[in-house]
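Just one chain follows, in the form predicted alone, and it is written as structure tokens.
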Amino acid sequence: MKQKSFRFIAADILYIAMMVVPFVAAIILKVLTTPPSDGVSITGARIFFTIPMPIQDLIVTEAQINSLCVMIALFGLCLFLTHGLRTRDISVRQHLAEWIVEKVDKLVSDSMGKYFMSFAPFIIAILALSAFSSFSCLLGLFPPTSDINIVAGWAILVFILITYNKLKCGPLHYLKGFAEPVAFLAPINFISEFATPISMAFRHYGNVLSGSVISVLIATALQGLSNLLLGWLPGFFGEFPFLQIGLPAVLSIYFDVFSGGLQAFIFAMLTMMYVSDGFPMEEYFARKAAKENKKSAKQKTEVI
């Protein structure tokens, strides 16, 4: 008993660890590797080093760095949060872990139907790796929502799902869905099916990057405004810029925490949309039906 308790704590430690070292390390990192600047600095992502490649190089950023700690962090807490589940005397860990399951199963049964049941695991992984990708900043890291990257491979993975359960009625039926409902639409249709993905990633990055950029704009500018009308207080007290006290942490809610679970949520709610608008249900169906029925007719025939 005392070397099972050991081995529970000792894993514990363990998933803690993977949540909160990854950060840690990717804060050290972004101390020891940015250059002293002057002024305002909005930037892109930093590029750390490329890798040759024989098509193009791999260039890895600041951008993929902290998306991996992001995950490796999720990783750690999924388990953390399933660690010794039980029947009886459940833990409060176990109660959460359910609660969300239940909250994210209701989600995507209300909003795609049952017969995508199957995607709550890929929806709450999307919806929690862009919303903790978001809340990064919290912590002074570059976020990797704010990089249009990160985010088009997200929304190209998604336009994948959407084009495979559009295919499920086979090739043909695909094709003939962008002469609906007239013919001469087929253009408009085939410009929209392909821009689907492209309004995902740029709605998700755009709105995160500015918020940044708006969050950064205004704290500068209330440094300044403080330097102008208080920097002539002797010593600290002219340096010191009292006109961001207050209202940057504001905005940093607003922008950083409501804003990126914000836009974690409408992400999430367009892929579910898209998928199950893209499935062609009932002809999927009825063909499923005819197969059968052929099927059995079949063997009914060769039993004769």
The other form holds:
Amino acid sequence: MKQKSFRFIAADILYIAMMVVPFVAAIILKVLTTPPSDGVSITGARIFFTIPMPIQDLIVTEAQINSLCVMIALFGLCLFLTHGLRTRDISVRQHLAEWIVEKVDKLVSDSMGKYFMSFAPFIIAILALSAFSSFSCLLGLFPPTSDINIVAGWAILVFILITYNKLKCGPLHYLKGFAEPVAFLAPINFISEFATPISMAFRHYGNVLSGSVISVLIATALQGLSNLLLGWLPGFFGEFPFLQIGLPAVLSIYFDVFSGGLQAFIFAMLTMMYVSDGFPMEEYFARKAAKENKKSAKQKTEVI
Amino acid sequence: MLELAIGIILGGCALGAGCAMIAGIGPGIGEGNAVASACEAIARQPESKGSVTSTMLMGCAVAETTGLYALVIAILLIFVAPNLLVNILLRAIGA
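Can you return the structure of this protein in the form predicted together with its partner chain rather than the form predicted alone?
Whole complex next, starting from this chain.
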């Protein structure tokens, strides 16, 4: 085994710092900006500052900052996993990276078909971003996915992708798709077209938000319960909410880890489903084949 | 009089939020059906457990959507609507 060079180790340290530093900075920012309050309260994302803009002021919130932190950390993770790729005696991290790539390729080819293999990086990107955004509340941060603006941005991105793939056969074919199966259903088809991004955004946002609201409610209830049970003890022991230690963490495993991961998976699955369903596969390939036939026939006549 | 009006607004918002969450019944029944069918399918063909489970989770998430719409409406009614409505009231009486 060759000794690792100094540059390799320095780059590794840089990548690990890229993973850790954004979260530490976000936690410090949260600790510094949170006003002291008694009891538990349910609030939205905290507004850090507003940038004046001509139409409407641009508000920079906790959710945007945290989402940027998650992006930087994921970028660092990707660089770390793919650092020092080799074809022989590969390292553990290369095994991990290859495993992820293989799994995602298999998932995409299973649910979208071979034609859409170029979607695999986008799918894993949106899956990882969503999952790690939801997991970031394990560190006590405000999860970006419980702000509808962030999730609505992803949903609009997916909507643009769906529409782009539907337009592959020209605008006429796209407009004809609204009149299926009967022409007078066109308004309903039109509404359901725009219901797709709204339902995707609300599904993801509502799941994460409901989890955090229920967690806060249970934490408050546990505080009241421990006051009721242990309030007769003198001094510090009577006031300290002992039941709040550990018990909310059990619920957090369901609401944050399971639900967050599941919603990320579902968002990615729905993206793949909508995109591959929207693409007019048979029509597209029929037109392509017809075009190529024409071309080859033309070439033949030119040769003759 | 103003206190009464504001009280009616707050009470109406709370009642509306509670009524909106009746929609939670639908996803409950739907997801129950989905999981029951998945259990049957796994009992019949234990080797297809993986694909059945992932399909069931997808279906559950889609069935959950209506409930989540209700949840969003309830949250809006509790946290956003009271301020908005009280402001409208105050503007209407010119206070």
